[in-house]
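The data below hold one chain only, encoded as structure tokens and taken in the form predicted on its own.
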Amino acid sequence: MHKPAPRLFKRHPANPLLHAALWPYPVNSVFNAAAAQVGDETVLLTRVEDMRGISHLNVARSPDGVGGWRIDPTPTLMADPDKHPEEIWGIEDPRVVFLEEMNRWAVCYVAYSRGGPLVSLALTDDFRTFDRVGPITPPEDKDAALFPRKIGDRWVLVHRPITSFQGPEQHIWISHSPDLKHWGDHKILLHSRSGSWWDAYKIGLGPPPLETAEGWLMMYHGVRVTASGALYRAGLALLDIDDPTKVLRRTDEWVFAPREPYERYGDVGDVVFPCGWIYDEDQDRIRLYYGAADTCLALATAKMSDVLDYILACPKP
């Protein structure tokens, strides 16, 4: 008999944490944030959509990751189409990792070019100033993050190219680079499923892969198109620690899905879209920051031990 997944991720009662009404300047929506623990502060690099429909990135800082947010009074990172024409229609959906080898934070984000969305990379020391590396994939490509360290002698990127070759199905890919600029050895890492599965239409990376004792923990969003539109939900996969092209486990069921009004109603309804998480090892706790209905930002938490127990009990692909 089928055993349903446990409710691993629990919503914080303060949700939604961040929304347009809290912003220090007029905006349409605040959602899809990268997350980082910088000293004693939680830093969220949020996607902010302005009244034109074009997005930029802005930083919100909190002493506990829940309240007391200090929001940069002006945009932290704006699109710069004069110097970077690939950013003509804005920058979106960042993911952040700390690269110990470089002692810097790496930000993968979507640059919306005339040729379609692509993945760009920037580096920062302080989330105040950013050095753009520039595009690292051609269009159309999205949902990208680096692993926080080299595997062997190469950097590794997870991303989601967009193609109509096999119909609407879109899969998660993995690529490698010696220098963070030139990428190759491209492979499909995880296929979207077919038929009536919750992740049958397209899948894409959520937060950056998280290193654990059991392997690289990966959360991904899955999309199913229904008669009333698309449903965005989240599942998990576990990758081999030494060779992340090998998928060890994958959840059959989603582990997080739209349920609350702020997730079901907004600019794009029925969406939970995680882009950042922080692991508090001393507390055995994951803090998952996610965009809700493309309108606001929210928080859910889980015990890492529970998550690993669950993913290890899931089927091998």
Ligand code: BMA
Contents of the next structure:
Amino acid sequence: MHKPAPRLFKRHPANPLLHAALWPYPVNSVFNAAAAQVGDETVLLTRVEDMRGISHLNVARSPDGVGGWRIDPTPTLMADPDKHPEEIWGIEDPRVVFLEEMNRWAVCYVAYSRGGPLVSLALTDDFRTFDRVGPITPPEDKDAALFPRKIGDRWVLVHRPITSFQGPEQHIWISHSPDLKHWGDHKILLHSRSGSWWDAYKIGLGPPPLETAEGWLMMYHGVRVTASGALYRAGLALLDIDDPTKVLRRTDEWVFAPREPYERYGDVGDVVFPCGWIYDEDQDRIRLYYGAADTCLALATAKMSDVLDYILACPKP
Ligand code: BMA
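Switch from the form predicted on its own, shown above, to the form predicted together with ligand BMA and output its structure.
Okay, now the whole complex, with that chain kicking things off.
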């Protein structure tokens, strides 16, 4: 008999935390954000869509990750199509990790090129100025993040290329690099499921993989296409700590799905789209930041010990 998942992630009562009405300049929407704990501050690198439909990134800083946000008065990182033609239609959906070895933050983001979305990489010390490494995958590709450290002697990237092969199912891939620039040794990491499953059509990485005592915790979104549009929900997988190409566990059920009005109604309804999480070790707490309905930004929290207990009880794929 199938055993239902416990409700691991609890929405914060202050949701939605960030939205267009709070912005220091006119924008359409504020959603899918990367998250980082920088000293005493929570930094969200948010995706902001302007009234042309083009996205840029803007930083919001808070002392507790919930309120008191200080939002940069002008866009923090704008598309720069003159120098970077692949950014012609904007930059979207960042994921950020701290690379201890380089003592810098690495931001993987989607550059929307004439050939379709692709993954670009930029490095920053302070979330004020950014050095672009440039595109690291050709289109169509998105939902990418680096692991925070080399495994063996190589950097590792999770991403989701789109192919026209085998119909509509799109899988999550893992790739390797000696220098963050040249990528190879590509493998499928996680297959989308088939038929009526919640993650049957497209899947993509959510926040960057998180190192835990049990392995790399990975959250991914699954897209179910229905007669009234797509449903974006999130599930979990656990990867081997020394060889993250090995999937140890995968949830059968989603662990987070649209429910509240701000998740169900907006520019794209019925979407929860997590791109950032922060682990507060002292509180055994995961703070999950997610875009809701492509319109606003919200927070849900879970106990790490509950999440690990649950994922370890899930089937081996
Ligand atoms: C995905 C991405 C996200 C977006 C989601 C739902 O393909 O483009 O930016 O939040 O669709 O529209």
